[in-house]
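Shown here is one chain on its own, the form predicted on its own, set out as structure tokens.
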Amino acid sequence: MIANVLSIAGSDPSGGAGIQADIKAISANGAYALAALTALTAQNTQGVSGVHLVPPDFVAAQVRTVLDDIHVDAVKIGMIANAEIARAVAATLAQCKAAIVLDPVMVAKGGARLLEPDAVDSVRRHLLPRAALLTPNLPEAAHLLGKATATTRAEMEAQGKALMQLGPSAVLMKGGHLEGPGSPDCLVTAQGARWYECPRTRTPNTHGTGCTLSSAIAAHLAKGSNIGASVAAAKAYVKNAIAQADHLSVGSGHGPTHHFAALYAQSEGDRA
């Protein structure tokens, strides 16, 4: 059987982050996407002009009558915008056996605000001790710290094992911000720290990365991959979506990755 995976997210019109990345990565990652909405966001590839949240009360309702009539095998967790989703969030998922990704999106690409400061409290002690992996990028997993971004592995290491005491099982510390030619990821659990080294590709298209490597890993969880494989094969899975990203053209600035690129390349090979 097809496993399922729900996205609890905010909705991005232009197609490259948010609940529309998820379910394409899902999708492509050979599961099958369920969605409940968030926010809706006015945006494009050069950024966000306005958020327009859902009601926290309609949001618990969308994720309840999914879990009332679906088997759900994972869940990911994307923009939660304010304390009172992120309550109603948790306390729905109260009861829920799926493992759960936690992507704690706080700022686009452009700079806007997605997660309300009065928050993360809310995020950090509803959700974090939820997650059997957080995916923060350097930011994020600062301000959820309350310290300062990490500029080293070590640094980097250190403030995953952190947030490991806030109660995710493991901890997923993202390395695109750190200066240099690689785009290294550390894994922590409770064995240790697993690092997934990645060249950096230079393109401008890397719109709604974190959005689709922790939906695609959701999507290997929900198969019944440990973490350790389910990250590997998510971020092989984000490395081609970049690289083919160019073969795109949308938009202006930050462009979308290229989900569905090896379903593409399989298309051409087909009729060569």
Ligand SMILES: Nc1ncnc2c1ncn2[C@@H]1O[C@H](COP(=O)(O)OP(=O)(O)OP(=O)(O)O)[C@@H](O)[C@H]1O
Given for the second form:
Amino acid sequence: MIANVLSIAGSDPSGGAGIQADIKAISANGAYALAALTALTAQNTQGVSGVHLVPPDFVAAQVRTVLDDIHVDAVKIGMIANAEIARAVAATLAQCKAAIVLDPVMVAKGGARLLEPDAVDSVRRHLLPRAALLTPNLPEAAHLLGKATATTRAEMEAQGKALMQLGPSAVLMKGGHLEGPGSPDCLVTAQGARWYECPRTRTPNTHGTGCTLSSAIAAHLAKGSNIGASVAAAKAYVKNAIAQADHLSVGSGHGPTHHFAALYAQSEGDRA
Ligand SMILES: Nc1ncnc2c1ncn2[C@@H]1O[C@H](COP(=O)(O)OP(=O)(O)OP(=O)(O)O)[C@@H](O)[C@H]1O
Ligand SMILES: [Mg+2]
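Coords for the form predicted together with the named molecule, given the form predicted on its own:
After this comes the whole thing, all chains and molecules, with the earlier chain placed first.
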């Protein structure tokens, strides 16, 4: 049977991040994508010009209606927007047994706020303890901890371990914001830290890398892989999606990654 993954996140009409990226990444990684929206954004590759929130009760209604009918193997949570939506999502998922990947989205690549400042505490209290895996980028990890942003591998590992104390079963510290030739990620579990190395691709087209990675991890968890193997497979997928991103021609800012690079290469091969 094909595994089912539910993404609870915001919409990015430019297609590179948010629920659109999630559906592509889940599909490209071999699972069936379900999607419940928390917010509509007006955004393109240059930035976010507007945000329209879904009422918290209706976010909960979407999730509840899906769970009433469909067996969900893994959940990915992205843009949560405010404290009321955080509480509504946590309450609705209280009885859900599926592994939850929580991507604590706070600020868009262009700098727009996607989580209200007073909602950080609700995410920390209501959602972090429910997460099988938390996937912060370095500024998000620092914000959740009330510390300065990590700039070294040692600080990344230490902050990952500190975030474990807030309740998630595992933490993946993403190194996209690190300076240097690599973009390493650090997975912290009860067993300790494990590093995933990757050369840094020089491209402006990294819109939605975080959404894409967390959704791909959720797809592999849904298919039955453990956390370490799911992160490895998802990291390899994102690395290729970024490496192939310049084949797309989408906007003049931070363009999307190529979610279906492998599938398009295969169909080119089929035609040749
Ligand atoms: N230029 C790059 N080359 C290779 N890998 C990258 C690059 N930029 C980011 N990554 C990888 O992409 C994944 C997402 O990390 P990143 O730190 O960019 O997340 P994010 O800041 O949450 O992204 P977003 O802006 O989409 O929310 C990580 O595995 C990271 O190592
Ligand atoms: Mg992100």
